[in-house]
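To begin, one chain is listed below as structure tokens, in the form predicted on its own.
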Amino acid sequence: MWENLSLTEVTELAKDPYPSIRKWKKETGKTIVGSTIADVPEEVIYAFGFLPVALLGTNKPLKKAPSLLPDNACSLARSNLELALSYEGDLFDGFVLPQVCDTTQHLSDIWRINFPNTYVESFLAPRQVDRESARYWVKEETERLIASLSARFNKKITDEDLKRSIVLHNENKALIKEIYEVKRKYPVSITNKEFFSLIKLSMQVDKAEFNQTLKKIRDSLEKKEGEGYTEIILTGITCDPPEIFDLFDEIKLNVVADALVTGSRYLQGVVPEGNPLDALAERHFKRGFYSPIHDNVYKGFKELKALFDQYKPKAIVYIHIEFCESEEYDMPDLKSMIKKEGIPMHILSTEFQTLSLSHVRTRLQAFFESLKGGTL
């Protein structure tokens, strides 16, 4: 179903993958396990023969979530809850929910209450990753998740099952990285929206099938240089609604690097060789900065500075999810440090239920027009 898609089809499916996932489930009869981001080891879920589906919110109206989460809960948490409660909950056979901030901790409790007959498990990723005990913790959590899935679905997995799953997922990330390299040099070959749709859809569909699409797209890209493009770096957690990428494409911004959880941080999730459980635990500490989970408050700045020095873009665009408590905590210091380096940075505040992007377009255009006259 997902093995021979065009870029146009990928972009359309990424907007709403659930009808195709429903069809796939009906045809295969396989179990589907959803998880909110971040860092749930999807390789483990896939090793059971299940389909791991990342829950990436919804742009549909909020009907039930506002009565269960306060208005100042981040829109990603609210829209994920709404997605399950009002739109797609019946599709899933279970959920694995990471707890990485106060909102996600409460969210997992709310989820259990509202899905009393559905498998709901937590994945407790350590927030302080500089301690040696954190590695032990991640391995233990992974083993606990395996035992929990095994007990609920009455199925066992072996190290070989895990290794095969890891190889498949590593291939997926390697293929997307190859396409990213083409995009950096030849922005005409693939738009921002098309590229990030590839990442989003790969987080939600069967990689054994989707890797075939990635190979086809990689091999078909035309390497043509474009004129008038401005290179930028994106940072944040997600970039939603996806129409934001339309704005980037409209004013000819080319994303050459990013620190998004639904971007390069996901692509950094390649699992090293070795014992699969040890390798999965080690992978957790090789990923880039993520606002709720870090060992150094300066790490986000250092990583962005390194990306800026490597790719030499014109500016950084920070995609700020309204009311994300972790981003709200980190952003003032990050903004100050970036400014001291003389690096132009634009903060683009948004939420998943944004109905109009006219104000975003105006501010974005004004920011990049100002760069033509000098740095900010």
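Numbering follows the first chain given and starts at 1. In this text the structure is predicted, and so the values were computed from the model without any measurement. If you superpose the two forms and keep the largest set of C-alpha atoms that fall within 1.5 Å, you have the rigid core. First, how it differs from the form predicted together with the partner chain.
- Superposition on the rigid core between these two forms places the CA atom of S358 less than 2 Å from its counterpart.
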The other form holds:
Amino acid sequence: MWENLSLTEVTELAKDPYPSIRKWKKETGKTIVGSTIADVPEEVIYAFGFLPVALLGTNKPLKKAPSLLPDNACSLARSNLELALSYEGDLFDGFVLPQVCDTTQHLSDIWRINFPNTYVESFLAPRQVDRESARYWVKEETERLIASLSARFNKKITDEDLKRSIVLHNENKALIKEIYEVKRKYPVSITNKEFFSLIKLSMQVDKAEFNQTLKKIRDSLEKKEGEGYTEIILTGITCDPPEIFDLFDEIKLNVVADALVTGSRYLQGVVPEGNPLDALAERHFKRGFYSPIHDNVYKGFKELKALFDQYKPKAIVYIHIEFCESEEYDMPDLKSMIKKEGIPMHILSTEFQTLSLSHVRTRLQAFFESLKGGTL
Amino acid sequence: MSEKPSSKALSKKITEEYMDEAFRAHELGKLVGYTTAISPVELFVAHDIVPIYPENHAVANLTAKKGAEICSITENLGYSSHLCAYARTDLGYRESGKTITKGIPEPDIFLACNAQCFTLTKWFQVLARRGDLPVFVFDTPEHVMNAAARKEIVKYCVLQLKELIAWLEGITKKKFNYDRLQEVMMYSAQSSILYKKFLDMAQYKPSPISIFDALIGMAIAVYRRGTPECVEYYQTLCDEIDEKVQKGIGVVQDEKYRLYWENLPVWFKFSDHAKLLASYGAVILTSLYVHAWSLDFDLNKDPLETLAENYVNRFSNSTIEDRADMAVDLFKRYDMNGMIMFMNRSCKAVSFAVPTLKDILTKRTGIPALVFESDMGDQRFYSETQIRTRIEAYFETLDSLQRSKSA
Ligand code: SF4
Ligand code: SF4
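Could the form predicted together with the partner chain be given as well, to go with the form predicted on its own?
Then the entire complex follows, led off by the chain already shown.
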């Protein structure tokens, strides 16, 4: 179903992948497991023969979530809860929910209580990453996840199953990276929206199929130089709604590098060779940190500075999810560190349900106009 | 023979000596360690690190109604008004020096324990960046409802406590003394038992204490755990309240409503709320929050293990189902017939559980709940009339419920 998609189809599906996942489930009879984003090892779920689906919120109206999570909860958490409660919950045979912050800790409790008959497991990722104990813990949690899935779905997996799954997932990331290389140089070949849709959809559909699509897209990219593009770096957790990418495309911004969780941080998650469990643990520490959770602003700053030095873009655009507390504690210092380097940065606050795109457009335009005019 | 000092006098003396030591820490060859109110501070005490709780300092300012003023200084620095009012008060104090106390000594090191909230980790990181100071994050995964997982969580936490000890040894260049830890743990265990006994006095009818007494009485447990004076304080406090019990003295003599409170208090409305409720014959007896320091150490176990077990299973790190069990236990033991569920904008870590918790509690106890949204310290989110009307309406409901029950 997902092996021969055009870029247009990919973009459409990325906007709302659920009808096609439903259809796929019906055709294949496979088990579907949803996770909010943050470090659940999807390779493990896939190794069971299940489809791991990253939940990336919804822009449909909030109905049930507000009475369970107040309006000062981050909009990603609220909209994911709504997605499950009102719209797509019945599609899933289970959920594995990572806990990274206070909000996600409660979110998994609320979720479990509201889905009493569905499998809901927490994945307790460590919130410190510099000490040996964190490594121990990631491995422990991965093993617990395997045991929990085994017990619930009465199925066992072997190291070989895991290895096969890892190879497939690694291949997916390698393919997207190749496309990223082309996009950087030839922004005409693929728009920002199309490119980030490839990543999003990769997090949601069957890789065995989708990798075929990626190969075809990679081979068909037209390497044409573009004119009048402004290169930027994107950072944050996710960039939603996807119409924001339309705005980028409209004013000819070219994202040449990013530190998004639904971007390069995902691509960095290639699992090294060796014993699969050790390798999965190792991967946790190899990729960039989950924006505001692991360690502090220094790491985020260093990562952005390195990207800036490498790709020499014109500015950084920070996508802030309202009301992500962790981001809000980091932001003032991050801002001043970046400013000190003389790097222009634009902060874009987003919310799933209520974002006004025209407002974003005006602000983005103003920022890039003054950037061009040299008044920044 | 001089008379035994009162608990109030003792509390004052302990606090003064503590702050005096903290301000002179460097002179005394000690370091100042900032830590979270819920954290294995016994390791600090055993290693001669003076623990400082910036939350307490913030509470003093919030109680004195300084919240809005100091918080807005922080907001002008670019911080969101949606952050915890403790953090905003603290950052504002650092920027402006504004405080109603003598302030608190500057930190040398930080210990952030996630069992309380993740906010503190982020807040401490902000402070640490100001001086490039070391932060230790004691990461406590949620105390999920699975026995095997709990064992593993404790193991992970014990590993981290060992790392914490090595970290302290590295910074202070001093070997950690496990015998001293045993001693500190003994004091902590004793004072915790007495502290819980103090809170549990609210079981008596009429109750000799209200939650407001508990909130005042908890201070020493928060910042002086692990010392002999902490034990002495709670012994004295228990004796005093015992006397009240013997004499049948209650906070409200004709108790009509014995209430549960969810969340932290609205610090700047603290005494007003007590008076208002008393006028309805109501007294708030307890909350899970004040019970957060009713620790239950097992001194026969490896000290690191019992420390890990205790800090991991605090209410704030428990699942909502477990929180409900803990609260229901209090409802039964204290024979409560009403509940005020406070949605505190500041504290996401406690409040995001409240709507679900409220549903479970009303279902399990059959008692209606009063829910209100405000902020524990920032007056800008507080509406007096709204709350008064709500309280009035709530007692009307309870009254009519009682009438229909007796009919
Ligand atoms: S966006 Fe921020 S607050 Fe929301 S779940 Fe992610 S880390 Fe937590
Ligand atoms: S009030 Fe809540 S968010 Fe603030 S420090 Fe305390 S536990 Fe953390």
